[in-house]
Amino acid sequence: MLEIKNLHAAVEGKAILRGVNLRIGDGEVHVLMGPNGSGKSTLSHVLVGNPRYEVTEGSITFNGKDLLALPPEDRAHEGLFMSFQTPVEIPGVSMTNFLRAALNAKRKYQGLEPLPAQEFLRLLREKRQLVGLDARFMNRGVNEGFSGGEKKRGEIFQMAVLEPTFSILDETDSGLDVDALRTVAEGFQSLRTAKTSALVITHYQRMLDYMRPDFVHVLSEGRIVRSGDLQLGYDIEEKGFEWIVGQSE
């Protein structure tokens, strides 16, 4: 589904990822962990096009197609998907209206008509029960008043209701207790399919116990320093990042 190859990139002229090489397959659920600064969220922005983020060599791969060469809309319609560490705040666009808006340009793309509306509110009904979020947050603006959890519950619903088939949770579990991470990482889990994969930026063990990832990479200084299945997550947990950092050098 997706491969990044020799991937370097620079942020205001700063030298960030150094050599990112990376393949993750249909179905897989990769979990991205290292040091503060190493490039995690770089890597993310990277790859839905935040033009901050200038990739000065490499190359990445998505279903076959050069993702670099797609401006960030397209990369979404693609199936490209990004839950974002902090969400931003939207005053005066409700959820509602947000989300008819993004499905439909999907569509759009897609060559497909808009949903009629009596089939987007049920396909709302139905995503909102994924990851328990009240009705009354669809007619707020987008995470306007919202508290953490509920905007990382928010960036679930809209997961759920867009379909993506690659989706990049950047530390999703910050800020969440642990029946809110529980709500939201099984609304996550009740959405993976043989065809949709992940990249999970965590640093921590219990979004590992949740989300069971199929592979566990470490980032340091722009570059995945070491990669295993889910007990490397475990022995980080343990030993911290210095024992493998060390044994890179």
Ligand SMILES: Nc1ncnc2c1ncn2[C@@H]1O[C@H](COP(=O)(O)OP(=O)(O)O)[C@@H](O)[C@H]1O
Second form
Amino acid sequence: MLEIKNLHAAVEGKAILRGVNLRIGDGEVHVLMGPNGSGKSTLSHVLVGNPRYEVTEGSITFNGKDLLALPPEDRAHEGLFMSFQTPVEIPGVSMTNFLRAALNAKRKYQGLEPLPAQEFLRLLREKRQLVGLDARFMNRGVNEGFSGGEKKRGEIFQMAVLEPTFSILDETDSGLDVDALRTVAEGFQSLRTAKTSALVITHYQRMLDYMRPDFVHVLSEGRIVRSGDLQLGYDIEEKGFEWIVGQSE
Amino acid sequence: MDRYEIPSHGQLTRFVQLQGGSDDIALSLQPYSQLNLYCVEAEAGQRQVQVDLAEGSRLCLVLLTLHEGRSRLRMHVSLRGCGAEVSLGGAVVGCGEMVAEQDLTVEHCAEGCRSEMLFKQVLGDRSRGYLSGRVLVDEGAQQSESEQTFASLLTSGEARAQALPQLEIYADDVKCNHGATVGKLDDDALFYMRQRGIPEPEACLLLQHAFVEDVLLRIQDEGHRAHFAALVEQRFRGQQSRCSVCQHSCKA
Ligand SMILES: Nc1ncnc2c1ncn2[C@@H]1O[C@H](COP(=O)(O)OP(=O)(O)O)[C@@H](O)[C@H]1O
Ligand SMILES: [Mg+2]
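Having looked at the form predicted on its own, could you now put up the form predicted in complex with the named molecule?
Full complex below, order starting with the chain above.
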């Protein structure tokens, strides 16, 4: 599904990613861990095409397509979604209008007619209930006045509406209390199919428990320095990163 | 000079399409009358407006400036009777070589009057928007309240905005606020929208619309509000279809 080869990227002229290699197959969930500042969010933003981040070397293919050649909106239409570590507030643009524009743009890309209003509203209601997001958030500006936890719920809600095939969850668990995390994680799991994959960035064991990832990777100073299974995640949760980061040099 | 008078206790809502040329208008609101005036400036002109408000009268003016030329509006509002209220709202959507100059003065002459100015300008291409708003509180106009908000959004590197709110106060018991901001489209918001699949021109449009929406919300009547919103949207789309210097390189 996704193949990253020798990826180098810079932000504001500063090299952050320094040769990332990663393959994620259909239906797989990979967890990415790593110390703060190691480049996890940078990798996420590069995948979805944030123009702030400059790719200086390497390639990314997504379902056989050259991802780096596509603008962000087309990457989204091809099935890519990122749950932002820091969701952006957009005062004056209601969640309803925002998602209507997003969903209909995707349908247009797929050669489909816009979703009829009734069906669209029914879809919003159904997905809202899936992640436990109150109806009052639909008519407010996107993320405007949402608490940290509400924003994260809102991200998974948007994911549920847009039905991506590849999702990046950048610390979606931080800011959520235990119950909210369960709702969001269960919502996420219920959306999974044999064809959908995910890259999940987290620091927490609880998230590992819920995600049951196929692989765990450790990013350090812009490179993946260790890959393993779920047990690697639990070891890191217990012992921190030093023992890996230290060995890798 | 054209003179209009709203009789005492009268209530009137009017939609006016302003033509080109020059106008000299005097409006007089008699005690406890109310006027809602929604104007679209589709052609550039030179306009001079004097408004007098008597005791307890209320004026709500919303002005949409959408022409393509060079316009100048000078407006002087005198709150002459106790408890008179004026709300001035304006939205300028500039493109091409448009120059819109608005020079507004609200004078609080009597006690307990309120005034509000909310002006937004979205300026693209090489357009220019000049706003000057002056609130003058005369001696003896105690318990005056005024609020001035000017905000400008530049969607091209070559557009220019100027907004000068000014206060001149000769009374001591007053509540007056003013503020002015100039900004550009929020890149983070744009990217967030594009990540969700909203094409860049559409995302720009949603953000610009959100920017002027609070001015449109001043229009109480739903029919007129929808009409104004449609005019604004049409204008934004027109602006995009021709924008060559837009810093967001939208390919409308
Ligand atoms: N938008 C940005 N502007 C400037 N520097 C950035 C930006 N994003 C990330 N960085 C820098 O890139 C490095 C990696 O950051 P990030 O990818 O956010 O790490 P992580 O998500 O692993 O904590 C840090 O040094 C950070 O300061
Ligand atoms: Mg991060």
